[in-house]
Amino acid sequence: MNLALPALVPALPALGAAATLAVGRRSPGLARPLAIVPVAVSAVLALVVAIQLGTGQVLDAATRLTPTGGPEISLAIHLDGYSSLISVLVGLVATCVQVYSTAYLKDDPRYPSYAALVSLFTAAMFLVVYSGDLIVLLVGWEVMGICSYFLIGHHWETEDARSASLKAFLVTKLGDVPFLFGIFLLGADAGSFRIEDVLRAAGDGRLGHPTLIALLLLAGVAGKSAQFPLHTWLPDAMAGPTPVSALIHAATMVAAGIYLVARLLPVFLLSGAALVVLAVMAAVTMIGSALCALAQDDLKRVLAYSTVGQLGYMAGALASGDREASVFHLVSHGAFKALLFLAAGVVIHAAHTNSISAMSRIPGLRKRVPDAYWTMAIALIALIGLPPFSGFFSKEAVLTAAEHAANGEALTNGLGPASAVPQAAGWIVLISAGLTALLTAAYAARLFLVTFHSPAGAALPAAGGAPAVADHEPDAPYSPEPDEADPAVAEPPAMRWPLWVLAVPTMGFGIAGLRSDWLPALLDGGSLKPSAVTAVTGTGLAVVGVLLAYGAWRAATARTTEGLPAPAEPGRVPEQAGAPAAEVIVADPGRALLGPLFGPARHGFGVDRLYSALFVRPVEAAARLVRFLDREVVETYVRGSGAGAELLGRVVRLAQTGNAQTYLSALLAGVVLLAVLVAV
């Protein structure tokens, strides 16, 4: 193969985003098609590229950059089937992101910035998946890590934006720093940064430090992935434009950590130690997150926390010994997740508000975005994992994974001993995974059902004024503009069609994968066919969650529309007396579900507030206690000698008369004086 090919992929969008920030603001016109051109080459590059390479196959190279004295750093790039298959993804997605956001930041004077930092955030993702080299990927690593900050602080001029961009860049930075000296620690003890090497020592056994090396690399992977106990930043991070939310939760950034530990899971099977420890963090972050996102009413935060979810199953499949089944689903749910995200945008982008009770309160706005409607529902149901969609095959593969982690039975698949998956591990995950299973059933239920089913939506006009919210105002009434009641208008085309292109791999991904041998034979040959007891168990729980979310929102609509009077004006409802009306007409099964957790889930189970009291305002002490000491002490010192000086000064001008006379009558008196010192 042509290296060439394969370089142009991160050099393209790379070049683009230069390109973009140099002309875009002179010449407004050719932002956009700077913006989507090279990242949509690199997409057709990529997938040229995979297809070159083949099935089960491999091509490495490299060429050192420069002598270090020890371990040598080298330009490499690696391609296998991870590579090919991931790097298709990533530039999918981001062609439909720098599609959808011609339409979504049209108005936007800061689009060329934006744009030229989605094309560095791309770049610096396909040179973390084509990167051979640790010290090579770790550059794309950080790049993409500065380009989130601000990207997620795109509208800085709001408190929300500004804050969490600085705390996902904190966050990040806070898991980066061990994860920087694991990686020096894997060069050291391998006596080489090429990932090649450093797996070749892990088989060889000449890792002298594998659970140190394993823990350091896990705490990286917690912040890039939003890991529990650094998945904080995540939710926070939805202050950003929705593509943005859409490139960082399906193909990029997220994804890094996985794909990292993926890559050198060898590594990882050396200490069974490492594995029980991610199992236990993947089973903390699939839970949590599935009882969080089924208590928030903004549509952004519950596809956020799905997304840590959905993160933890693919953690927890690397845990149990799988990279297959891991990567399968990191790939299926970036398709199903980029689509969720960009059909948000669009119901937000018609509603004009985040909130899924104002959407339910917005008179047939099913009708006014069909497209988002049924693609949202598309989605979701690959997201609960029925079939025959992606999300079906991908998550079961887990569960499968799991299942034979627990009896012992872990596909390595070569990469080391199926005894070094501790059958605790598989248990933890495949527990949890299951629980996360209903709970995910149960918050894709609520979510479709309370923002376009809601019987108070439905019994509003068709046209006219709605009550809904706008962003962050939750009492602001909002009337649409004329134009904004026709439904065409409420889906620009450039918005429209990245919806069907995301839906194409949602539904049939999962199929074709499973029908022939290509993509087993992609991944090393690995068995991603679910078994039927995973199959069986694992459809059954997402059924129940469904029906349990059904149940729940029918009672409640029942309970909030029961011995109402009839509206005196047509589809109004009117208020019960004492009580507001957004708690009458919209039915919210998350709180009857979740019962006494509701409210702690809401607010993340006070793992902000936790971090703000252990760090945050321990710091903010220390940083005014230093403030004091700088202002009121050191000052105060300096100020004095400044003074003193000064004193000495006017003390010494006063001597200085000018008269030559007194200047040798105090020289005199001065040598009488030493001369009778002396005598003395």
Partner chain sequence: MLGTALGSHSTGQTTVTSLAVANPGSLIQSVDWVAIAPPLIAALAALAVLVTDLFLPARHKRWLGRLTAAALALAIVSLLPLIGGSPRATFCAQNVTGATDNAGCSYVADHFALVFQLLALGGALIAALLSAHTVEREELPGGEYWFLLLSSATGAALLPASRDLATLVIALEVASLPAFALVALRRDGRGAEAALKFFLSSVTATAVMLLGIGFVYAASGSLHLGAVATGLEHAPAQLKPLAEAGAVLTLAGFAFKVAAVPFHFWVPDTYTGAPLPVAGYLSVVGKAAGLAGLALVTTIAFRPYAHTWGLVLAVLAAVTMTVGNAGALRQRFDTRYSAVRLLAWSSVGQAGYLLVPLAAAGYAPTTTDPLGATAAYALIYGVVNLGAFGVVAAVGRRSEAGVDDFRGLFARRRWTALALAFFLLCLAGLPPGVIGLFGKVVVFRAAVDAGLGWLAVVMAVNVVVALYYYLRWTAVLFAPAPDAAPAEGAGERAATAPERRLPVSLTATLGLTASVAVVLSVAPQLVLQVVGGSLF
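And the form predicted in complex with the partner chain, for comparison with the form predicted on its own?
All you get below is the one chain by itself.
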């Protein structure tokens, strides 16, 4: 299998990006094909590479990029089952997003720069997936970060986009600095930055202090995959256009962290402590984000918190030593979460608002965007993890892995001794995974019911017919112009087609895990069949979650239809270009389920305020101190020496009185002084 193909996969979108940037301003018409074709071709190439590689094979090839005086940095490729699986996912999602964006941002003047950045992002993601050298991986890693910064800041007219982009880049950069130190430690101990050398060194036990390395790498992963301590940037990143959220903040970039840990799992298996830390991190992320998702009013923020939660799942699987389950869940989650975001995009596009309570008061929303409605339903079912769809299988794989780790025989599939994974990690992951399954079912159901099926929307056709969208009062339900009513306009084909393409893997991909010669053969060969106990408990918890949400929703709608206004909650809605809506929550089961937790959950448990108090304010104080230090202390030294010279000059001039006798007396005094000095 010649090396041209894998080398071409990351190169093509990069060249496409350059071409789009170059030609974008002069002939916007050309920008669309230049955006879609390279990404699509590279997706196909990724598939070809995957097929050529076949199952259970590892390909390593490298050429020196540069000497450094120490360990060399090389352009290396490390292809195995994981890389081909994820590269195909990335190719698929990226192509869908590019196609989807042509319609979504049809009338946006800055489309060429947007498309170029998405292509550059895809190239960077391919580089991370294929790269065999840690430093080159870091290059792809940070280029992804800067592309997400620019894309989040696409609508730089709005204040939210401006602050969200800055916050996203700084939080990920905060994670990347320890990540770099982790790479240094690995490079120094293994003598080279090549991943195969690092893995061999881990195998021979030549790594000096694995726990420190693992923790440093975890910091980077937490930053990039929005895990507990550094997750605050992802919900705000929803200020970017929805296709960006779909591509970057659902399927690819956030998955890079998990992919890296999967790649370097032997290093992590060397230290039990790191695995426990990973498990605790995953648990807190899962539960916290699920609770927050239950309380959000913005459709995209619900999905963002859901992504954070699902990434917690994958991290939990890794904490229990089974990277197969984690990647299996990663791929299936990538598919259905991308689908959810794109469908959400359609709904937001049609409803001109992000807030689900405002959507709930739009009559007949279901009718207007049927495709989005059905695909969203499928995706939500996959998210909840009910049997037929892929979500069920991948979630069960994670639960089985946790269960095995809990009773001591972790499914490390030959990467390390089963005993390497402490049972505590297994128990933490198992319990939190169960609880999150229930909460996930709850918020998914809440989302679906409130958005599409709230009675107020259906029961108030009469209140419709309000004038055009421009001047409608903040809390009046928005009613569409006549032409937007029929589905053909609300859902242009370019938006509809990708939904169904992504729906296929959402439904079918789960089965691929059943047969041992399909997916497991591609990966490490461990079985991915869910064990009976976890299957039953998992699904049971999911069903209970749905029922709870349904019950709470029924009660809430019953109360509203009798005229009892639900307690008004003027929530701040970071809306997109849609109408500002400080809306009244009509019938929200979340409030009933969460009770007292509803307020804090809505604002992400105050983590943002904590961080600004912990980090931002001390840095600003330090900056003011430095400015004072620079102006007062260093300056006084310099100015002082200048003034010293001036003072001496003034004294010398004063001595120059012009009187000859003063000169003579000074002269003789000097002579006497010298004579005494010498003679004595």
